[in-house]
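Only one chain comes next, encoded as structure tokens, the form predicted alone.
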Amino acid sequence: MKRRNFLKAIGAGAVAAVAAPAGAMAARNRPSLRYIRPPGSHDEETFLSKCINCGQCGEVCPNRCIKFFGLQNGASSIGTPYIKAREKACILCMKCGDVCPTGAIPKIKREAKAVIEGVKMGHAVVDRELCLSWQGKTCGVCYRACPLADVAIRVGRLEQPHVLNDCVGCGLCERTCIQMPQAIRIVPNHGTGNG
């Protein structure tokens, strides 16, 4: 995180704590968005503890889907990495990890074993009530979007998608759903939010 933003954060939270009753600061520490964290991060109590802040996994990330967290998501998750999956997703290059000087993202191989293995930001979820293919209508896009192809997602006909378990959750297909609302979402592992 930039100096800048930090103190930015800082100066907001002192203000945020005078002004506001404390019923409506007890709201602002829960976690609320839906998120993922970088690829490989550990559980959200290990990684909180682990993540210094430098911001070296987003500087790193050549999709730039890497963002850091301000106020919105608690006092604790400040300056912390996430990725919204919807917005810009995670393409697996696994950089985040090999810049990470804590081990918060441990660095993990790029190969589709290392990376099946090691990385569970998520799961991916169908509604087969958005669902196009499950509509009768011939999608595949979420499918065609996932790098981890008939390991992660298979189609059956029309296209349905078939979440597997390998799926890491890095939300490809979610951003590439054209569906409004998309019709397959990201379950964050780390259990927060349902934004």
Contents of the next structure:
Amino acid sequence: MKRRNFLKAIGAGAVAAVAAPAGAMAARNRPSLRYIRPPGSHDEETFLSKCINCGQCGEVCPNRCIKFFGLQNGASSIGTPYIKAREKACILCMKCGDVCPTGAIPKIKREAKAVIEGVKMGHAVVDRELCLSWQGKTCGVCYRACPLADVAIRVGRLEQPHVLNDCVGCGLCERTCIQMPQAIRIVPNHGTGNG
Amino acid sequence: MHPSKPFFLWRHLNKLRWASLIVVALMLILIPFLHLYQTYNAAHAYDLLAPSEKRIFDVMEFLTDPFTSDPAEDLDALKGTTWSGTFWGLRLSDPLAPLAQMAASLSVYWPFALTALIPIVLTAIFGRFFCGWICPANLIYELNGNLAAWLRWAGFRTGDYQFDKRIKYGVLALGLVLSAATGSVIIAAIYPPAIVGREAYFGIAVGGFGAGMVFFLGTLLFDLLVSRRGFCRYLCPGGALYSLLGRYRALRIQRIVESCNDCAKCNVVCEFGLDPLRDGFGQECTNCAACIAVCPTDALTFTVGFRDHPAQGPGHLGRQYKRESGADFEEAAE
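What's the form predicted in complex with the partner chain like, now that we've got the form predicted alone?
The next block holds the full complex; its first chain is the one shown before.
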């Protein structure tokens, strides 16, 4: 290979190496990256401006459901906590709000009323094409996993789930759904949290 | 005049400093393991743990059993890193953390800002002591500096470029501006103590090191290949903030000119590239006491005062002083 071509190839490689991650960083909140913030978190913008990435929410989480972003959600999300419900869902113990020093995750009492009012991580949505109960095979697992049963979700005929307005989006139903892929999933609520 | 001797314990402060650095580092390793232990406890499933997890459980149980009957709750007392931590209800934060949060959110959240109060007061008294005595990254950087010394001894060339120490104030300003522009505390991604604490937790309890580790290894290479202790001296935004806060510190190291023999060991040993030999301490001094420990004639000591001595000239035990004041010297010799 001629030296000039070699240098050109190296240059192109370098440009690609820089441009590819930069492009990935520019694409924030891609639909494929479906995550929720810890329970009670402010809306995304306020949350990012307050969180200092100290990691204490993750250290206090007894369920180890809180994970931390690297570069996959853009530069401004580096080191911030998130939850992927299908991998491990929030058990609403509310310890992260107690330990958070920055006010990014407000303190919320661990009682049904306060949690229902204060936590809006997202909202569960049932895919009736996938749901076993809606397809006639009585299941009801999501209902049994829900910490706010009959408040956030109720079941009708054949244990068919109906999500109610008070669903806080903890994701335990999505975590526990026995269908693959899951028939119930949390649609995150980043923009309209309690903030 | 008989020169005053420094208090004899000052010579040993450097050892205490190493002990302090190591204790902080061990805490940063212990806290993630305690977190794991808590989660195993909360799950009530010892029999379901993998053998490696059982080992963690057993060791942590051995360590904490005398102090707690309910580990899953009680051990919440100890969380966080030097960036921001909780110690039995007392919340402490690196002053850079609230400052960066103020920049990112363009507002002040007082409950968080006040967590930096104790560190700020301590910095006003003891200067940039965090860098020398607490910072977990500093421990690794100093060991990295020792590695560089061994490599030089073995014949490798290590970097010794000098830059302008004021660059780090620019980095601080730039980091705060970027935090404000992106609306997130982005400065935490380039601040080594925050990174080291976080990565220790990630590596032990979350399942692997994150992006910060790449940056941190980069700074280690920078120190090794480009500039001795380069990141701390020239680039660290937190070091810049601590330097500013500690500018008028009450406790500072000063030279006793009557005892100094101009050997310059203090300048060689100074991790932050200062000039104790010519009274050049300034706001960058971390009160680390390494120069006191190395001084062969006890010519460096802690003093109380808000400003450095102006340059006192050559040490009275050195050749230059004797040559310049030759007449006096001869008189004294007679």
